[in-house]
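What follows is a single chain, given as structure tokens, in the form predicted on its own.
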Amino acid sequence: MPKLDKMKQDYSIRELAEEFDVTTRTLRFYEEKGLLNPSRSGQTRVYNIADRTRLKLILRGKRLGLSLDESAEIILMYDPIGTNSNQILSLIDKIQDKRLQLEQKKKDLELTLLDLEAAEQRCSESLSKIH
């Protein structure tokens, strides 16, 4: 993956997708949902530094188990001269919110991977007693 000058203001759809190891298509998408919003010279996008800040925190939320919609939520309440301290918030109760939920599937899976256990000895069981 090419390492993309820190410094640059200014990128392409390419490098974005290259960097970020996304598709063009999901950039485009992400642009029809209004969270990327790239100027044109011509037919070229060009997206500044903020789509690319945008683009880092879409992914960090997805890695985390957040919806698009969600993510989208998150970032659209940043204020760049406000304490951001509800943005902040709304993050930390989305993550416990997800937290919660991992854990339950956690329960959920130990819980069939013992029905599964069991399952498995009474079929052994019964062949034993066959043989």
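In this text, rigid core is short for the largest set of C-alphas that superpose within 1.5 Å between two forms. Positions refer to the first chain, counted from 1. Nothing here was measured: the structure is a model prediction, and the numbers come from that model. What changes on going to the form predicted in complex with the DNA:
Once both forms are fitted on their core, the CA shift for residue 23 between these two forms remains under 2 Å. If you fit the rigid core between these two forms, you'll see the Cα of residue 32 move by less than 2 angstroms. Here residue 14 does not count as shifted, since its C-alpha moves by less than 2 Å between these two forms after the core is aligned.
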Contents of the next structure:
Number of protein chains: 2
Amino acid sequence: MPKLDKMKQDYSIRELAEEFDVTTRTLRFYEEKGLLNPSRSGQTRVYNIADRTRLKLILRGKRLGLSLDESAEIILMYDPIGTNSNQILSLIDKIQDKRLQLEQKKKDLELTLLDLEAAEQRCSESLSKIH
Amino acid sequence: MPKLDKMKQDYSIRELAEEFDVTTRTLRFYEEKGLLNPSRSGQTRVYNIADRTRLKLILRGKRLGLSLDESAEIILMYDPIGTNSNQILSLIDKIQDKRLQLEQKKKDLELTLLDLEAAEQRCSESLSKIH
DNA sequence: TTAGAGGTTGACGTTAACGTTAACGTAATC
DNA sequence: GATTACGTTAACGTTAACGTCAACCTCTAA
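Give me the form predicted in complex with the DNA now, not the form predicted on its own.
Expanding to the full complex; the earlier chain stays at the top.
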């Protein structure tokens, strides 16, 4: 009886690259740096849903201005690696650190958005003066 | 009668560098790239309060993961350069574009924060299970 | 069987954002 | 007048994150 698993999905390197609008070189590069670990069919890379998710997180990190190393660090935080109390406690510390950093980033972002809003406002006023 | 102006403040390159925790090389580099334009006393650079503000904005941009060019672009949006309607309209467009980009960035940021929160939660639960 | 579309591993090239060193000028201080 | 502290320009070095070849495999369709 064949095991039918609708959820199981594999992707070629090209499929994944096109979906996320990156090059295959990028995917190989991420693998070199230890950010992705696709399995192999012969020589050929085979990506599964978990790899896809990791890639998504990496690219989200990039959009936030995180380095690949930083994204890798954060992704590691999502996985329950440590098994003893000390490891978990140290992980909690690291998570809180990152959260603070990102909160700071969020504040900077909001300030910039406010500045842009004000600038747009001034533009509109200039326009209405010109009539 | 000497003009006493308490607000007028000048800074040496070192003062500014130390205040913002960057190197003097960085300030000279920003000038090369057209991001700063300090006046000169002889050969020596003299920064005023406006230069300081621009630097602050550049560094804020960096923390957001913006490139220097992007920051320069944004800073230009703060100044009312265009004087005719078309220029102003085009500026408003650009401002709105940037705002959308930054809003997207903010969403990504918030997602990441949620993920980290969840991760921390799981850690805490692991801990309480260990007891 | 050959042409084409996919994959692979090197390995060198490129850009941004500075770091680093050299070689020099100047002003105060010991 | 030599050292020290600060400034200058010029130029080469460095790192991250890929781009861009080249040279090669492998399967399938014409």
